[in-house]
Amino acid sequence: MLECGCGAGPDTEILLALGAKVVAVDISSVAIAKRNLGNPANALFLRASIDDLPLRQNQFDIVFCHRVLQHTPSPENTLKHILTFVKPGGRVFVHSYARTLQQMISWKYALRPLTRRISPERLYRIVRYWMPALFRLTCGMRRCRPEILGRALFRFAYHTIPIRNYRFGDQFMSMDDDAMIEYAIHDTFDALSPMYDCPISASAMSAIASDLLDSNFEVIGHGGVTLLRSTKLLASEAA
């Protein structure tokens, strides 16, 4: 398996646990991923750009790219490049943020022309300073009565107020407000700080895959993400 953009190794850990042999690539140092995972024998860590991989094409059973494609200078060109490393009959799993109207008119993309000009250190200080007040504001909107009004206001806030507030998600109910504020600080900073953030449309993803893949695939949208993934073999293919 070729993992395009391994970062600190969270997905690599899961892929290895599932039995994969992984070539994990990242443009930044892979030393942290190696250290986090204990430099496992069935993983090879390679520092390289996924726009210019120093590997033989058509060699991998699976090409995997999760939470990376939209952070490249040209997601379409990057997708074309990484798909050339799938061997005939191979499989893919590629994730991108969705390029939908709802996604693109959110506060994140309205603010990014400004925040990209701010140093990461200063941007982090700004986010940390304002987060407690914005957290309390959005929580107050969610608790408005009647319930339907609170939900509508919170949804409006999600798209207009610059905060990632997950206070009312079921999986976060056990966390106190201090922990949720820390979570919101880091996720909001993560939304505003990348040098590149250009979601690829589902139609463009499908067209590129149609040109380069010889096996069945589907492109699906779910919330704010678009996924390109291989589907099960047909009986004729299996034969």
Ligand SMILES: C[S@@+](CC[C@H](N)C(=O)[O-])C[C@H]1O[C@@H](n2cnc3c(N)ncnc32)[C@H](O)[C@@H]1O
Given for the second form:
Amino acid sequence: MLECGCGAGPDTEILLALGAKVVAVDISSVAIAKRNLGNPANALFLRASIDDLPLRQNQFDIVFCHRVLQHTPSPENTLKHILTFVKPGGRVFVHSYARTLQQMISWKYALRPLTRRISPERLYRIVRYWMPALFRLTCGMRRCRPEILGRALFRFAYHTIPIRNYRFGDQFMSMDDDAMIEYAIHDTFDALSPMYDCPISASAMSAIASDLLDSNFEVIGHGGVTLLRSTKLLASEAA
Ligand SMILES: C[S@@+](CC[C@H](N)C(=O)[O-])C[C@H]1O[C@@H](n2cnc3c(N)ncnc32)[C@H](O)[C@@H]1O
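Could I have the structure of this protein in the form predicted in complex with the named molecule, to go alongside the form predicted alone above?
Next comes the full complex, and the chain you just saw is listed first.
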């Protein structure tokens, strides 16, 4: 299979464990993924842009792209390009941030025109400097009484104060505040720093897939995510 944008290799690891043979591509150095996974025999790591892949088209059983498409200058063009690498009847899994009103009104998109102009090192220092205070402020809002007021204030803060505070998520209850502040620093920096952050709508994804795929698929728009994935083979295809 073709993995578009492998990063440090967390998905590659799972795909390999499931038995896949993977060509894992990333525009950044793939040395970290290679090292993290111990240079596995069934993976070929390739440094290239998924906008212009130096590979033969129509060759892959599966094209997989997770959390990458929105970081390309034109997700529509990138999607068109990567789908040409799936062989006839092959399968796809392509995930992206969704172009929905809920997504586009978030503080991230309001601040990006400014933060994109700041060097990553400086932006990281700014986020790190302000995070402890903003974290405590937003936690304080959530703890206001009565409970219903606290929840309303925290929801308001979530949409207006530019930090990612997961302190009250069930899955983070066992982590202490220092760890949550560290998490918030990295997730907030991740939200503000990418060169490109261009969500794609479910309708645009669907139109491109209809043009280029000859097997069954579905496009799911759910909250902040747009997902294109193959559905079950028809009995005639399976035969
Ligand atoms: C958010 S990370 C996701 C990595 C991995 N898929 C995951 O889910 O953990 C986005 C990755 O996309 C890569 N990327 C961005 N633009 C790319 C492009 N045009 N071609 C290939 N990789 C790209 C980045 O270098 C980064 O590793």
